[in-house]
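One chain follows as structure tokens, the form predicted alone.
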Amino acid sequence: MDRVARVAPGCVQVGSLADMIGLPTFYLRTFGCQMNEHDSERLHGLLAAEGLTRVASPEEAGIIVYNTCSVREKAETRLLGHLGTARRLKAQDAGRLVVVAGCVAQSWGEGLLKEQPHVDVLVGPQSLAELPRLLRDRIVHRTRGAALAESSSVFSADLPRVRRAGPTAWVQIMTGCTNFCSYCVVPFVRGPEISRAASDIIVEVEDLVRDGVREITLLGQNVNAYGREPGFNGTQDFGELLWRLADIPGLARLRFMTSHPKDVSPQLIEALAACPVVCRHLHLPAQSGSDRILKAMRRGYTRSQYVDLVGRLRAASPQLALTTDLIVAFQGETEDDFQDTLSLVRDCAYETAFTFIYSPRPHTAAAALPGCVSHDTARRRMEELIALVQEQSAEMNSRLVGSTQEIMVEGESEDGTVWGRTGTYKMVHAAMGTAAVPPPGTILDVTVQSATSATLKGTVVEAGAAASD
């Protein structure tokens, strides 16, 4: 349940949306990445500040909000299915309001209002603050509206927030991307790179730690580019920001995503190796193991440069866990290109990988490239890639059986075990033995007794047992 609130100072405003709508509730569904989840916390905060209550199903809601992703075609297809539900519910109650927020709103633009006449409001990721105003305009003036700024100096991180209670939290450090990889729509829907002031980030993290948060994940489309854009008022680079945040008392763990390989700096490698609060885990999207495909993707590095970077990272931090993103069946991908990707997975010894079949995205250069890979070939390559990744993950995890791993407790399962992650981002389920179940955020040592490709299982090392070893 969402219980931890950060809404605007003062109380719910007079003439709030709750006073203007028959059913003062909202349903919020999120598609996509961690940044979208973070933005949904801000949408929740904006609507809570208007006196509205979040509900678990669209049938209970006076306002239905879909916060969307357009990075993959599959996410858009799922949205259309949910919009069908919203259309049916609005036919039952014309007073219901339907909102499409996020990347699909930005990508499709006002044409979405024409295609989906039951949608009342569109709000892009740079314009979330406009949602209350647009909803008021719809209620009072009956006007359907859109706020679709291409860029903004107002970060979603500056908006009210309601986040899920627990010891972990996301913190936005920048927005946008200027890499323009040929397959990626993000620069077109989230605008250019803009970095938040380090002082604002530090204040937010300090506030979260005072609320009991022990692990922070810093978010950005390319966190390695933090502070590099022209006109940035600060002097910090990303490595320096990590060290400054690590000095905050009470912060136990610091993570970040996502990193672009071409922008990994010596300072970041040093922080990963030496800063005690920074987790020994790096998500480093490769996308392909083929130089020909990497060039067509406009990734800005070659396979050998990527492998060399991995070598430098592992030399500096031998315990580093490396995860990645991989795309199969990119335009023109041959069987040799695909085999290069499989060999990269073996060479880099990824702990796990997020794998995707290429889908053309609007506005992107790759959408016009020749050489579409057949559906059957794409599925076969995906299955081979997933099988290899899972085989490697299972083998790596099996090596940990018998070892002691440190986890931070995030929750308790129905069977009385606790679950949490290691610093290397491995999910662990641990039996407590005779010990009492500790609160979330507690750091525990766990003896690993079994492993799969996805999880580790074990028993908590009790204080007495640890002392006698």
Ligand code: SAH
Given for the second form:
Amino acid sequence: MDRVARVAPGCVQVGSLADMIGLPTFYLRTFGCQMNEHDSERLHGLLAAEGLTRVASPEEAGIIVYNTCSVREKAETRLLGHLGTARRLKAQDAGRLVVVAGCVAQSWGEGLLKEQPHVDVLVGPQSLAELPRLLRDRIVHRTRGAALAESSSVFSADLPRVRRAGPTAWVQIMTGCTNFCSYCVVPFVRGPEISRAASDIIVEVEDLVRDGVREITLLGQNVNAYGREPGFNGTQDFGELLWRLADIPGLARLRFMTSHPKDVSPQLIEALAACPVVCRHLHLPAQSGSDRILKAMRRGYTRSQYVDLVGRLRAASPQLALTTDLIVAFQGETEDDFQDTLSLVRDCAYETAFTFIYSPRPHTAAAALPGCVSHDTARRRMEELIALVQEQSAEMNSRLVGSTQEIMVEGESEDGTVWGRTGTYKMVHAAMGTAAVPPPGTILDVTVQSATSATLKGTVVEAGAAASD
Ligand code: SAH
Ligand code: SF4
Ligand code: F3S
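Now that we've seen the form predicted alone, could you pull up the form predicted in complex with this ligand?
Every chain and every other molecule in the complex is listed next, the one we just looked at coming first.
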């Protein structure tokens, strides 16, 4: 069951959207990153506050909402397929409304309304709060509308939201990105970096913990730059923010993403090593192991600076699990450049990596660079990279067989095993033996009996003393 926050039951107004449309239901499909998933919690909250009920398929919905991603072309192509479905459903019932929210709405702008006549409303990531008004305008005045603010002073974290159930929750600490990596559309669709006041973040985390949440993931495109934008008046370093949040009683685990290597501060290295609730896991996107490509990507660090940073992180925190993002076949990437990426993967001993084939994006500087890598070469490099990453993951996980790992229970599988993650973000399935299945949020010790590149399996050794109290 979902939990409603800041939408008091019974506060649905007369004249709400539910009273205005034939079918008072909505279907919400999310593409893209965790920030977008979190934005969907807000879209859900906004529509629930209008008396609308979420349904599982577009066929049952009066309003069809796609919360979209434009980070790679494939995500947009998938959206077009879904919009085809929406068009067919609208042909069956003209009263149905179709909404495109999120990054594609922002990137394509009003041109999308022209190209897709069955789309009724566009709402960009900085304008989510406008959705109910735009839907009302569509119903009452028959106007197809768009809200596409480039940045917003209303911190969208403060909108009503319906968050996913369970012991884990996301908390947004920043919006936007000002890095302009040459391949990336995010700064164009999410606007400039704006940090949220530490006091607001603390209140939200306290509320969530009171509500039974035990693990928080702080979200931002570049959390390491928290508080650094000119004019921000608050805690000046992300590491300090972690220490302040760690003091909240009842919070068992604190995670964050994403970290930009150029902005990792000594305070962050220290918090990762010493702060008890901060998980010993760092997602540190490298993107490439080649200096030439890193420069063309405008990442702001060299390979040796990145490797040096990894060395300092590991020296401070030997247990640290490191994961990364890598792009292959960037414009002009040679075989030597690609070999540099493979050797970086070996040198940094990543637990795992998200791997992507470069996709030219509108608005971005790299889209105009020469040196397109052929599709076949891109595929071959991708396969080679995935094979190496999986080989390393399997090898590192196999070393854990026989060890005891602490997990936080997130759910129960049909076969009676429980699943959860280690602090280092490894997925673990654990048999309970004779012990009763504990509630989500319980911390358990598990003896690992087998491992693949993606998961660990084991048996619970001790029912956690740290169960939700
Ligand atoms: N703010 C985060 C994540 C950005 S998007 C960060 O900077 O790490 C997530 C990942 O998508 C990026 O790390 C990058 O590896 C990948 N990505 C972004 N734009 C891309 C593009 N045009 N083509 C292929 N991969 C891309
Ligand atoms: Fe994109 Fe770079 Fe910003 Fe990450 S840091 S969102 S890759 S521009
Ligand atoms: Fe996220 Fe995709 Fe937008 S990765 S920020 S939903 S472009």
